[in-house]
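Given next, in structure tokens, is a single chain: the form predicted alone.
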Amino acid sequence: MSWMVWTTPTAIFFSSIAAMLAGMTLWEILSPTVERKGFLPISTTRGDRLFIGLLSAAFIHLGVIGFTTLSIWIALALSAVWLLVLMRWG
């Protein structure tokens, strides 16, 4: 992947997303999902909740970077907690 001149954090970020997608694919094959309604105003599948969680994480990071002086690690922690809550009860 040297053609992309990846930094280590960028490679870890995209590798993590690829690992999540591979894990979700394997989970879907082993245990097909059923739409359910949690606290979100729509019925969602696991994949829907993952997608919403990833979009939310992007907005959380943008908000922290744009409007606060907090460390990016706080945004990462908030995003991880939000993704777990969303996947469980969303």
Second form
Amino acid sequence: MSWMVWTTPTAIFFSSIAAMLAGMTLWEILSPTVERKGFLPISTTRGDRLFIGLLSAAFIHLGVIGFTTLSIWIALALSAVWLLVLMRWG
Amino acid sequence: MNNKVLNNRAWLLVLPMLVLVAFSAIIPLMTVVNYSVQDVLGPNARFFTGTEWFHSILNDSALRDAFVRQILFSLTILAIQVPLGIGIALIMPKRGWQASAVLILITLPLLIPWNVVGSIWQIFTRGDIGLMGYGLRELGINYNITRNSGDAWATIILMDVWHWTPLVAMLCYSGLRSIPEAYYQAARIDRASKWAIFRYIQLPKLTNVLVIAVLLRFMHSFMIYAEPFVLTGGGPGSSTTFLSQSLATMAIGQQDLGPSAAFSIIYFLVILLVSWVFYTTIMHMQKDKNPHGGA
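Starting from the form predicted alone shown above, please give the structure in the form predicted in complex with the partner chain.
The next block holds the full complex; its first chain is the one shown before.
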């Protein structure tokens, strides 16, 4: 594994993604998702909303890193709030 | 009463593919992510840099210019290839040996490898031996793709139009073939004009294939590498340097693995976003047409 030049932050990042996917699978088994329409212009399933949330989180982080001097933790907090809003009302 | 339970066990059949994709794409991509936050100098010499590479890539003016150039290029070729492809599909013969002959002729450019397309046009546009370069020079036009960036741009766009409009034309042709004859008969009874037939029968029926054509052409032109690299090498100056060439220069030419990993991730995210938007649009159009069938 040393050729993959792991670092602690990236390991935490990928573990959380893996945990999210595992959690989503478990949630889906316990109570299957129903496609619905929230404030997004399209009707989405739970997985769609997670994907949209993660993709927009990536762009939120890029925006904060590239074009502001704010801390990356602010981007993380913003993304987390956005993800929760999206999962609940999206 | 809907007692049907969705059986998700079929997903297990996808596992072998998942393993394959893990080795060919997911694990390498994870490695790229690891590289993007470090300065890797050797097996035992690496330093954590955090978000520094991302910051410098996003603020690199040369890369921003390449990005703008890339968008301009993709939009330009779409604006030319889509209408031109529809036009070609409309005038292609519908049946008989002419139809087959035209189809084969039109497909030929699609079969040529990218590098070869670049070489063909490189020779074609040379002022001393190339047909087009020599011809234009004899006509008194000062045409030189190694000196004049306008000429280089025009040539790259012409080359891409030559190489890829056939794809759009073929897709539209197949779309047009699938329109039932009854629609045209009804139009003839109404004495509809050619324009009305195009606007209200052919164009709506082409929507699906056009979305696919736009998606394919956008994605491919957004990642274009070999053709302009062989034709102009990104020049004159950097006037035709597109994103993948900037990336290759950075990663292979300069061995700046950290910054190029950060650049790759940003590039990947943009492509992921665009593909997702297109994919969702296509799926939605199908759902709207077939509300009970599901997509």
